[in-house]
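Just one chain follows, in the form predicted on its own, and it is written as structure tokens.
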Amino acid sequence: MIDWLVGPFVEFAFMRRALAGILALSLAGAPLGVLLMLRRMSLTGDGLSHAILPGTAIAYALFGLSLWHMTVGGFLAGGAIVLAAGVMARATVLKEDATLASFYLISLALGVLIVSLRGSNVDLMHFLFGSVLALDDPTLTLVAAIASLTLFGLALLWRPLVLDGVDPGFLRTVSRSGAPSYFAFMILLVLNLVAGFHALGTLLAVGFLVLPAVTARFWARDLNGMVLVAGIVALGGGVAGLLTSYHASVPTGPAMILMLGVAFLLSVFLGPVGSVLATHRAGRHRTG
């Protein structure tokens, strides 16, 4: 059993690099995901994960599989979509979620078209689903640097971001930091989606943000506890997915997201905070 769990990481360098990448994504994604859930922006994260595809696809068409060009292209595309959605929401009758959903659908279709015209089906699968087992040292360094920047930025902005998510009206009365902190949060979100793209592709990158956070909601009552549980769930699901992929010869990214999905579904029914079981027990105590 120990060899089944540890052997792949001891024997193969690509498994160790994948594990390091998952650790970096988990550390940065846990607080971001909890803040997304707190601000009711989980679907916004999903939209932005697809919005980066045209930028990375254009960079790929111009420069090939260049790590830095694709990273910059994805970041610029995500930032442009955030800005365009915000401007359109303020200039028209549409709400920001509707404009963002529209832009993300257009971005996804455009990105798939560009990759299909420039590359092969293998390239398209790489863009959509990633290849965490193919992380090389430069990509791993980039992912770790983005994770470090994210943790540092969130440490500086944590209080206004939490207040803006819980009571934005109160924050506006005591500080003008709401808008700048929101903008900085969105930049960090796009950066982490770009980092996740290199490992999991555009379709699955947001899973490492959202699924651990919503799972943690059923295991912790306070914000700090949710961040801690989300980080543990993300890392545990990532490791379980890596091992499942290695031993069962199935795609790694989907395996990791499915492991996180299993943790979420179990928590929905069995978690101690607000789950089906916890709600049922609370109802029985009230009627008893």
The other form holds:
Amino acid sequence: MIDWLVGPFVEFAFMRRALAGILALSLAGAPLGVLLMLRRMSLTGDGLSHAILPGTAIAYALFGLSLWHMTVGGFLAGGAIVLAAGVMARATVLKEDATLASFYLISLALGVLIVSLRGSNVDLMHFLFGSVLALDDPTLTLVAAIASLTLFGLALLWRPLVLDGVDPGFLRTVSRSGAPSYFAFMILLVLNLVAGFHALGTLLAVGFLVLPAVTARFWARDLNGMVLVAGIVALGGGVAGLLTSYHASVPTGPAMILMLGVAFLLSVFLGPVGSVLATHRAGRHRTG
Amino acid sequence: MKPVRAEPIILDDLTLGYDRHPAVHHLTGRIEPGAMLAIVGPNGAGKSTLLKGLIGELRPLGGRISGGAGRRATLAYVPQKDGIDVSYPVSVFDLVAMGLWERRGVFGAFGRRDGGAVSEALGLVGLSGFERRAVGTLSGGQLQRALFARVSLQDAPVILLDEPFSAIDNATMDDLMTLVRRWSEEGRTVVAVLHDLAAVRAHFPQTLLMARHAIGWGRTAEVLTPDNLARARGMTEAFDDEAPFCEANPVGHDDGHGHHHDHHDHGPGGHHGHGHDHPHAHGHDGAQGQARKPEPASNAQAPHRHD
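Output the form predicted together with the partner chain next; the form predicted on its own has already been displayed.
Time for the whole complex; same chain goes first.
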């Protein structure tokens, strides 16, 4: 058992690198994902994760599989789509979900087209599903740097970000920090999606943001507890997926997301807060 | 009790609205420091719009607001409760503690004294012991009590309340009115949008009755007359996209015809929009409105439609 758990990491450097990458993705993804979920923006995150694809694809077409070019390209594309969707929602009759959905469809199609024109199917699979087992040192450094920046930024802006979710009208009357902190939040979101893209590809990049956060909803009643649970779930699911993938020889990215999915589904039914079980089991009531 | 220095709020020919349609039309008046003013009127009369103008969220289409409004540090605002996401997992303590924002800001740490101040404010509204409760578990009345506790912590000279007692039972309302009176005695200006006329008559010495324009502004008993209330009910609620641009705030031409409004069609109900012939109550101390001929605007503002 111990050998099943620890052996692969002792034996192989690529497994240790993947573990470090998962740790970084989990630590940053948990608080970011919880805020995202509480703002009802989980689907926005999903849409955005596809929006970075054309940027990485164009960088790939011009410079090949270069980490820095693809990172900058993805960040610029994601940022541009956030701005364009926001501006279009304010300037036209469409709401932001509709504009973002339109942009992400266009982005996904464009990105896949560009990658296919330039590269092989192997490269396309790398774009769509990432390659957590092939994280080299520069990529790992980038993912870790993004995670550190995310934790630092969220710690700094936690108060306005939370109040903007609870009572935005009140925040506007006491402070001008609402709009800049929201903008910073979106930048951190795009950065984390780019980090997730390197490890998990464009289709699953948002997995470490969304699934741990919604799972944590069923285990904690307060915000801090949710962030803590989300972090533990992300790390646990990631490691479980990594080991499963190693021992059963299945693709790593999908294995990790599926482990998070199992945790989510179990929590939906069995979690202590607001789950199917918790809402249908009346139990004994108190006197007051 | 600590004295608070509030400034008067002066509305000068104020027009507020959306997309050039006025929701508050040529309102002129003065809210004295320490006044307790109720704003009354039918739905769509522009009451909440006026509050948005006072907090500076909405820029005037015409005229101006001066004095102790529009600046963050001087205002505390209780919006209608539906602006709050009660599913957000924060505690009552966290929600109320945000009233200390002016002192702690984005980064400032909360000390033990702040915790004491929050508990004290919760005690003031009868929510002692609710600190750890999640906001989502509060009843409507309890949530409103918590919001009043937050206002107390804000320690602002001007307090604006938007329909604070809708769907609130009498016991809660009595408790909260005690707090409102205390704010007023401390010298704070309290402006509340209200629908319950009996409560207005019982608790608020000053009333502004509006139906887009002011129908009456002064002592409550003199404003809430059957005649005035009937006139307020006669307001047309819909905006008319074909309405002519209002000439009371002329842009580029000041030949004086902007002072005469007889040529405007004011729609059914027969009310007149521009205040020359309103039975305003003049000369009271406290809040009062004056019918005033609008002067040609010196600052160029886009013309707004008239209805």
